[in-house]
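Read the single chain below, which is given as structure tokens and is the form predicted on its own.
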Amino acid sequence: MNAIFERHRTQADRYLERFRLAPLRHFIAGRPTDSADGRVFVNATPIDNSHLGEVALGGAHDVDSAANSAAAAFETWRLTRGDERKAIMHRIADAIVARSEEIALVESVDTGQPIRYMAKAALRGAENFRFFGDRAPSARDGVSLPTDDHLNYTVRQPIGPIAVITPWNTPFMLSTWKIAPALSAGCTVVHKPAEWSPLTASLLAEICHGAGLPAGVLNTIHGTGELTGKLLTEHPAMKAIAFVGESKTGSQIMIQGAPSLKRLHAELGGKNPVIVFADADLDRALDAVVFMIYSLNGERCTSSSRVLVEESIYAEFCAAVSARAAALTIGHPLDPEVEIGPLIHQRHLEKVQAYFAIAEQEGATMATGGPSWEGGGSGNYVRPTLFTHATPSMRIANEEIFGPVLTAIPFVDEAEALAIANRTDYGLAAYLWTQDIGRGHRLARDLDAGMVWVNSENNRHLAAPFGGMKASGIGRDGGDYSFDFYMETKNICIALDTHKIPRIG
């Protein structure tokens, strides 16, 4: 064991005692809170299934409460200076940093995931707070559109409380990509983490009150989605839905949300294309495509989780793919050498296990990984894994795994690449290898994505629009294109006394 393993292990346990010696409570108007009923739930490790702590099982009067928080604090946030609203979020970016190794190591041991990410992730959510904290004075611009006889100007306005719903991978950095957007524009939050890693949305609430975010504008509770969750999407006090998660709990929340028609938007799940064509930098296409299905235990939205190889290097490319798969290092996500750590939970170890046994059925050749890890023990371990010899009709080519398996498919020209690509239900990215310009052009054009990276893994630019098409999302996230969920835009007309007034009667 190395000395540096051996640290984040008494680090990590430190930084967890507090979780065991009491249930995680939730966060509602500016103070930890029991469950009005008492009840909670249990919090594993995926590590090895051993338990972390309780946690607040939120019901019908804790939802009422943290909501009716958020409708009161929403009065005076949303009356907040743009440039105060700024200084508070920079201080809460600031003590992210500070406290980035607690949040990394927890959410490592909480959700699986190797800490040579988590620790990146910690500062992307600090940087996602200073991004949109300093877009905070100008949130409420709008634009002048003048004629010959009125002057048309528009000015935004916050929306009002908003329902924030997260996903269970990354989910400290997903939380902050949804709440410093909302708390930029002036609105207030009620956050539900996702059960299955609720510990750093706790140490985030505590954080941002602690730099100074007034009591009521960012309340956590927590709870399963079907319980908790429809509670939250249902309630009057929400104006809007900003949820992210799998396509089919996206679109039960949009009926949840639709008799208050409540504003929605959805981050939802993907069968992401990576095409390498034989004209590719073959080496830098090999590590984006290992990196972006592999990293992250393959629990990415954006993973690529279908690689499309010109036949002419088919054989080629996916026996380098997989001498790379099988060099990856399965282990303690603790440990810094490792690249694949445990599924996050044993109901969705089940899940992409039971794709092991479809590959066998549909003819498809595990070229190497395997549904379990000699080395796991009780943990929720599955060897990344590559699917050769597949077709666009497969279950593996077409349904959301969401593991470490790729499933790879050759394919002969450019117009039977972008048919393969556009075939399933989902739109969110696509990722596209070659040096022929024009190409790669075309592709981006008529490819049914959201996002596509010609050349290029998954590079993050705040500023961008992010989201899918299709069954992979509604909205966009990122610079501007937040704003035009969390706020409202109104135009004020205001006659130069110039125009004939129509007179009748």
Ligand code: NAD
Contents of the next structure:
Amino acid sequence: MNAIFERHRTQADRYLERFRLAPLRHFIAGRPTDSADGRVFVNATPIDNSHLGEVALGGAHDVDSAANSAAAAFETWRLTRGDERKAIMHRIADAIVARSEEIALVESVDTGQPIRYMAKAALRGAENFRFFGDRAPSARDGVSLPTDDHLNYTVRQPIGPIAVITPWNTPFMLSTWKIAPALSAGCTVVHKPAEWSPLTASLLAEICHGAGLPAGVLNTIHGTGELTGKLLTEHPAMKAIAFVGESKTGSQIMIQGAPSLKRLHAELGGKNPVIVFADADLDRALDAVVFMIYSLNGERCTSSSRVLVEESIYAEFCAAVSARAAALTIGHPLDPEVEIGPLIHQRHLEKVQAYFAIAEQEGATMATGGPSWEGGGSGNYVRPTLFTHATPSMRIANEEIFGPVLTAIPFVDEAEALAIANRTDYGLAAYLWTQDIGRGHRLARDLDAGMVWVNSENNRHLAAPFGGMKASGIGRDGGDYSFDFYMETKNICIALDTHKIPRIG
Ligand code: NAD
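Can you swap the form predicted on its own for the form predicted in complex with this ligand?
What follows is the whole complex; the chain from before opens it.
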């Protein structure tokens, strides 16, 4: 064991001790709170499936308290000056940076994500608070739309308390991506983190409160989606739902929110193509392809899980991907050398493993990888895998596996590459490797994806719109797009007293 790994384990044990000693509580109206009926659920680490502790299970009374707390706090928070909100967002960012090691280590053990990625994810969470906080003072600004007889102008105002529901992959970063713009806009929040990775959500609530966020502005409620999440999406005090998760859950949440006409922003699943043409810079393409499927254990919405390779280089390129996948370091996520950790939960492991049998039945070839890893003990490990000789209609070419599993499909020309890329139900991201500028622009225009990267891996600019088409989502995050979701646009029309008002009666 190397010295840094050793230190990580010691430190992680120290940070995790509190979760073992007492159940993790909700955070409602500025205070850690047990469930009214005392119910809890057990949280385990995917490293060996040992228990990390108990977590409060939110029921109707708890959801009601959290929602009412957010509604009460909204009356003051929505009127708080933009520069005051900005100052608080910056203090939160500073506090996240100060506790970034703790966040990264706890999240790594809770999710199985390698520490090499989690350290950056914690800091990106801080960056989200800074970026949206800086825009808090101007978020209400509108536009001037004059006519000959009237002056129309718009202003934006926060929509109200928001239900933020997040998944278990990079949970800390993803929740800040929603919570930071909501708070900066003047909304209050009830956050329900995923039940398989609840720990860092409570750290975030604690950090925000410690940094001076008033009580009730951010409430965190733990529990399952079917119970706690459902109650939250149905609660009348919640005015909008910001959801990140699976497509079928998004659809269910639309139904749950429909009776109370909730605004919904849904960031859902993906089966993102990366198209590699023979004329591409193949060394850079190889690095990007390998990184975008095997980093974060492949549990990433924007992972490039289908690689479409021009026929003339298919064998050579697949052999190179296969060699790199086989060379990845699998192991304990707190080891800084490790590139592939265990999958989040045994149920998810079983789902991913089922695709190995499906691939075999469908006639694909497993070029490298496997459904288990001999060094994994009782942890949820699969080996980084490449399936070759896949056809576009196979399930492994259409369904989101959400693990370190890549499906390689050959194509003969641009038209076929486009047709294969667009044939899935999803439309989140697409990646494209070619040196032909015209082809790059043509395909970027024609691909059914909310985000297209040309000659690049997923590279995020916080002001740019993030989101998907088709079954991958509704709405966009990022920059002003986020404020459009968390705020109502109001038009105000003032007469210049020059127009004729119809006189009747
Ligand atoms: P999931 O849909 O199972 O759960 C997400 C959250 O929804 C959890 O907090 C869960 O408790 C809650 N939930 C489940 N059922 C609910 C219900 N009926 N009502 C209210 N809440 C409910 O997703 P997951 O397995 O946690 O996450 C993986 C999925 O998330 C993948 O499909 C992935 O692509 C997607 N994802 C998308 C993005 C994006 O930006 N598009 C980002 C990350 C993850």
